[in-house]
Structures are given as C-alpha cells and as structure tokens.
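Read the single chain below, which is given as structure tokens and is the form predicted alone.
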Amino acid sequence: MGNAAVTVRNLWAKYVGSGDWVLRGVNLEVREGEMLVLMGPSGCGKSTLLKVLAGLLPWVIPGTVEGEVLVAGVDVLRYGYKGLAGKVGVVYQNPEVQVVTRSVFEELAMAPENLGLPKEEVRARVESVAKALGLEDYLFKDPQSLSGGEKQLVAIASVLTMRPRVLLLDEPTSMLDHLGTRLVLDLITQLKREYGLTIVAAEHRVEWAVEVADRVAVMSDGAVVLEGSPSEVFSKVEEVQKYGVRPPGVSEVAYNLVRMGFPIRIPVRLSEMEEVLGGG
C-alpha cells in the first residue's frame, strides 16, 4: 500500500434542521490502492461519511461539517466536491438520481467526455466497461428502459470509465442480482489491481463485502468502533453482535462450534471455512 488516499480527522457533522450531530468525531485513513468497506446499522452514519468524503455535505447539501478531510490529495472541506473533479468518482444507491442521458454510450461516455479525452480514449474506455459488464449489448438503448438492476450497472460502469483514483461506493449492489453483484465485484476488483483504485464502500452484504475489503470499519451511532481486516474485526464474536452486525454466514457457525468448546479460529469465507475443518 501507499500513501494515504482517504485522511479523516476529528470529523463532526450533521444536516440543516438537525439538532443531532449524524458524524461523531470520526477518524480514518485509508491507503492508496486499499478497499476499505464501512458497515453498521442503519442511521449509523456510513452514508453521511460517504457524502462528506465526495465534498457533497456541506457543499451541495446544507449542513454543518469540522474537522480534516483529505481525499485523493483535495481538502475537501476547503474545496469541495469541484476539487474531486476527475478524481474521485461516486456510485449511489439510487441509480435514479445518477443515469441522465437518453442512451447508455452517452451516459458512459459522459464523464470521460468532460475530463476532454479524445474520442478514440473515450470509446475505448466505454467499450472496455461495458465489456467487462457485460452491457454490450445494452449501449444503444435508452437506460429509462432498463430494470433497476440493469440502471445501476449502468450508474456504475458511467463512473468507472472516469477511472477515479478514489471510488465511493453507496450500497452499490442493493438492487442486483447475484449474477450483477458477482460482475461488479470482479470488475472493482480488477480495476484496483491494475489501476491501484482506492475504494471506500457502505455495503450491508456481508459476504460481499468479505471478499473483496482490505479492512472493515464499523460504525455506530456515528463513530467508527471496530476496524480491522475482515478477520480482526469478525473475531471479535461479542463487539460485532452489540453494534447490530451480521457476520458471515461461515462465522456464525464458528461461532456456535466456539460456544460448544471447540478452540478453533474466526473463519470469514467460505474457503476459511474448508481449511479450518479441515485442519489447514
């Protein structure tokens, strides 16, 4: 890993009309070319952090935000969302509030186009996504016409042909199937190897996020209170379970086999799982 990508530093903040504060002394860092995953608990305050680290609270949604933030070398504070321009792209839950143009080439196409690449780039990258996607078939047609599942590979392949150093992902496989998620997964999963992405994911999917997060921050109540390589943090049996986590499947049968009497490690997928019974 490198330097930091994502630095956090007594981070406090809240929207206009509330009278609570959402983030509470938050810090974090993330290095370069890492996946950090953040889970929790609903109102927990992983979106918030999502939307302070993308320079949108307080610049585009009112509120009131102290403390550091550094993404990708901008303060964000200082400059907001047009500092991360070209450098940290966003994928929201909502495909809706994202796909915008009349054909998925143009809605791919779009982000590259305002970066000014040339038009040979431009396709190219287009091409290479959508490949990857498997939405080749789809670039013509116009997005309102897809499902939901098909909108948000759409909302995510638009923002990979940027190729961010930073990518903020917001629940970006709620609305696919197990096909979709599997695809996104090995595409994220590529794009960080070959082009050392620095990824920051809220994700509720605790299989997913296991297989692809460096390390894993939950928060609650709008803190970070456990962080830790997927197997430091689901170790902790007790801790995950009072801040409303679920672990893995293969960790809650560890779990039980602990409770029985059985001293044998935390596995976190499925794979562990094999080894651990299977005395590797």
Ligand SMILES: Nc1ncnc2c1ncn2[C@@H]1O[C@H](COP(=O)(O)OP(=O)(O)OP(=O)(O)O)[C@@H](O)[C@H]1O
Second form
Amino acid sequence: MGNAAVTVRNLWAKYVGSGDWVLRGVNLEVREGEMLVLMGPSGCGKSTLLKVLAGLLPWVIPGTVEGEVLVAGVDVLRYGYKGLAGKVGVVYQNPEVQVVTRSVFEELAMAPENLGLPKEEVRARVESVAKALGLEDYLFKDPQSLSGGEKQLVAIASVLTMRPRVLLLDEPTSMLDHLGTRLVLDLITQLKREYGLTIVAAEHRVEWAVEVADRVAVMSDGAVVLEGSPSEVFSKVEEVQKYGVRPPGVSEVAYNLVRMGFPIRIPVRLSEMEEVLGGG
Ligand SMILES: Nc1ncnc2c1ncn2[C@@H]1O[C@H](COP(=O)(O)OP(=O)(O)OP(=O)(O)O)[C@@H](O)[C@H]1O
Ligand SMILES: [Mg+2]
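Form predicted in complex with the named molecule structure, per the form predicted alone context:
The next block holds the full complex; its first chain is the one shown before.
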C-alpha cells in the first residue's frame, strides 16, 4: 500500500474526429488500494480519460495523446492495452460490446483461462464472483438472453475473475437497480480490502460516489479542477455546483443552513447529519 498505482501527468488527448483537445492537461495520482471517483458534467472527458488509462486511445480508437501515463507500473502511452493485459480490468458504459461468449460461465472463465490458471482455480474464481454478485443461477444461460442490467453485472464479474490490480469502471451501475448496485459496491469494497485493488470509476450518482470513494476528482472541460476526499470536495458546495456537479442532498441542505446563519459543518453523508446538528 502507499505506492502510486495510477499516475497521470500533463495529459492531453483528442480524437481524430474531435478537432480540439478533449483532455487539456490532466494531472492525477491514485495510490494502491485506493478508489478514485471521477465526476463532472457530460462531455467533460471522464470516459476519454478512462480510455487513455485503458490503453485504448490512441491504440484502438484513433487520436493523439501527449503526456505521461503510468498504470500498474506500465507506461501506457508506450505499450498500450497489450501492456496492461492481466493487470488492468475495464468495464465500459455499454455492456453489449463486452459480452462475447455463449454462456455466462464461459464469459467469467475467459480471463483466468487466458492467464493460464489451472481449471480448478478458474472454476473457484468463477463460482466465488458469481456467488457474490447473485449470478449463480445464470451461469449456464446465454449472455445475449439477459437484460441490460444483467449483462452489466456479467461484464463486471468477468473482469473481477481476472483479479486485476487496477479496475477502470465507466458508470458501471448505470443499468442496475438498487440491489444490483448494492451487490457491485459491496464486492468492490471487499476486493479493495482483501486484495488492495485500485479503482478508478466515472460516476454520476453522487450518493454512490460519496459512499465508496476514498477520493473524488471533479473534471471540467478536460481537466481536474477539484480533488480530495468526498468530505473535502463536497463541503465546497458552491464550487462543486459551479462545475456542474450536484453535491449530495444532505450537503446542499446544510449549506443552506449555513447561509441562514447556522454555524454548522457541512456533512456529505446522511449518517453525519445527526452528529452535525447535535454538536452544533
Ligand atoms: N470517438 C469520439 N470521436 C470524437 N469525439 C469524441 C469521441 N468520443 C467522445 N468525444 C468527445 O469528447 C468529449 C468528451 O467526451 P467524454 O465521453 O469523455 O465525456 P464524459 O465526461 O464521459 O461524458 P458523459 O458524462 O456523458 O459520459 C465530448 O465533447 C465528446 O463529444
Ligand atoms: Mg462518459
């Protein structure tokens, strides 16, 4: 613990079709075992940053990228996605593109098989991830027959069986209901604790981010403009709103109380509100 798992220095990126630069000097560091959540309005560059970290832009998606990017010790701009194989797992916004095999079991077994693990170990990993995500009854179903939310769970599961050092998630629970989201967040938290998994996730739902993030980075117009623990970032209610991000409801309420003259600290989680009000 403690070493940087992801380092981004002065990163500039654009697509062949985007004309102007989309990322404009991003600086970021994520330590091993830490979860960083990227937030910011639509179009600010969250998915683009994840595509660079995953070695896809400019390797698979044509574009220009300048700067320095280290992920799990790999110089990504030099080695691309191939250099990250077995070390970095990616879950995209749209699970359709990711599901490729004929059964959920095969889908979950693919990554550990590609790593050359023995059959028993592959099976054990598939079963434990399937159990954690409530997918046991789906193992012999055709992934194409599943709903969008179920496919998203399968896509997440199939990356977790690889046991990556770094996990890149682009709005991983956008198609999931409350229970599905809960299962994914609990499993991520568990893997972080047990394996020191490092996670970078783009996410719109602020309550979700506040619950699981060690740090939050707010992006605006292709750069990181605010960064810190959820409490540090979201207690700056006005500034966060200025960048087009909605702070947690509880922070907004407390901020309004402060403006009315109540000298309270601004909480970011509902569980902190009682303490804040009680303690004055
Ligand atoms: N393949 C592409 N070709 C050209 N421009 C693109 C491409 N993908 C994204 N862009 C542009 O890059 C900018 C950043 O897009 P990006 O998808 O990174 O934003 P985002 O923060 O993930 O937004 P959202 O919250 O809607 O997912 C946008 O202006 C978008 O139009
Ligand atoms: Mg996006």
